[in-house]
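Okay, so here's just one chain, in structure tokens, the form predicted on its own.
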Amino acid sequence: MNDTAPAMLVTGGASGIGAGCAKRFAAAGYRVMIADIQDEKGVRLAAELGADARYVHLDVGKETDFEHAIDATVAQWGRLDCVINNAAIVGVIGPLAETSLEEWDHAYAVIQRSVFLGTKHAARVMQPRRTGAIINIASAAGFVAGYSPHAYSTAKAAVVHFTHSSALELIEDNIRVNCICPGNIETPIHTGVTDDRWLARMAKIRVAQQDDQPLPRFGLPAEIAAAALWLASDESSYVVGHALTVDGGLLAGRPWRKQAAPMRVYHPAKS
């Protein structure tokens, strides 16, 4: 165990993008705290990563859980250098008229309020040291409607703007806040289930949707993790309040191959 190695905490760290981040940061020499409500998966992943990984139960809708998880990380590793606010759900699906206030509030609690709480309590322990990186996992859906349910899209848009707003305050203490906006990524959340059925569902979704963006494949959690590791590193030391899109070109526009009339270069007729 390296007592001088940096330490990080990732919410929703037991699977999907969170697990990808835990693995990538551990490989880069970080001591990793995996936080989730999926206790069995989280404990298993921490054991897989070895002596420099631990698991803590964290319900991101509860501020007391955040306080405990952040404090447990500092108690375990003696420091906190990076927090990745990753936990999310798809949330309520359907027309507005069929959406209850309770369903709407629950989606926002998990997707957006959790980012506020994670940032608040990360800053609490980072500010005295005047250093740290906070990385929020937003979504391409936070920039364009029509790809995700109402609550999910708008909550992710709020994550992007909260990143901008909180970055302005926390950079005064040399804490850099940024976010990553993934496109279509192969994770359980994309299938609507978190158990072992997700792989079979993902195979069907992949066939139906992987051609939706210019790069005709789904992204992998490891690719989002690579972006997160860069944002946590000194190599991105001048990057503050940024929304980094990692989406296979989804937000750039409609794939060239799908345009109704392929564009041609105009050549004036010779006289």
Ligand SMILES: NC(=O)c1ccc[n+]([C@@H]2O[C@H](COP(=O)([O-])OP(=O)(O)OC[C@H]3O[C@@H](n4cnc5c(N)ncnc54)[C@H](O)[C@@H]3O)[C@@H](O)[C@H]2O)c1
The other form holds:
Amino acid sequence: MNDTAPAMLVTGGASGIGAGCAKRFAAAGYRVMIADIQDEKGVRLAAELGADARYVHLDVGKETDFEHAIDATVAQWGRLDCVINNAAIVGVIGPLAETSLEEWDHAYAVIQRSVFLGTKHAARVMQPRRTGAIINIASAAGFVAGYSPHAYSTAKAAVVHFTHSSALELIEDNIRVNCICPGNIETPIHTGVTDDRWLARMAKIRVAQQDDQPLPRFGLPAEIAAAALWLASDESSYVVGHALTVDGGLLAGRPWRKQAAPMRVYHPAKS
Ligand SMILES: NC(=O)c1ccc[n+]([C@@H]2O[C@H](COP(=O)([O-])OP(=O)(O)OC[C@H]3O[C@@H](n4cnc5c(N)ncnc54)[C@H](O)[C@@H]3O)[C@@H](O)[C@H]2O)c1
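Switching conditions: you have the form predicted on its own, so give me the form predicted in complex with the ligand.
What follows is the entire complex, opening with the chain shown before.
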């Protein structure tokens, strides 16, 4: 074990983008704490990654779990250089009239309030060392309505603005806070299941949706992890409070091939 290697914690690290980050950071030499509520999957991934990876149970809805997980990481690795606030759920789906207050509050607790808690407790141990990177996984849905349910979209918009707001405070202690806004990424979150059935369901969703975006394929967790690794590194030392879209062009607009025919065919210069 390399005692001087940087250490990171990723919430929701047992699956999808979080697991992709755990793998990418481990490959880059980080010591990795995988935090999740899917204990079996998390333990398995930590074992797969070897001696420099551990798993801790962390429900991002609970402040005491954050306190414990952050302290356990520092106890394990002696330092904490990067926290990725990644865990989330789709949350309540459907019309406003059919949405209960409990469902709305639960979605916000897991998607948005969790980022406040993760940032608060990461900063608690990073501030005395006056160094660290906090990376929030927001969403392209936080910029444009209509891609996701009401609570998810608006909670993700709040994650983007919380990134700006918290970055201003924490850069005073040399802690850089940024967020990544993924487009459609191949993970179980699209499928409503967490077991192996997700792959078969994903195959259908992929075919139905991928042609609606400029780069006509879903992204991979590794492509988000690569952006996260850059934001955690000194290569991005002047990047503060930034929302980085990694979305295959989704937020840029309609795919060229789907634009009205006159835009493509009857351009005066070509006719
Ligand atoms: N997949 C996409 O297309 C996409 C697009 C934009 C943003 N995102 C965001 O990326 C992040 C990761 O999602 P994913 O796509 O990898 O989905 P995923 O379902 O594969 O992973 C989410 C992980 O979060 C964990 N989790 C859920 N509730 C939790 C809780 N209360 N406490 C701790 N962990 C909890 C799950 O167990 C799971 O391991 C989320 O913030 C999601 O909103 C995903």
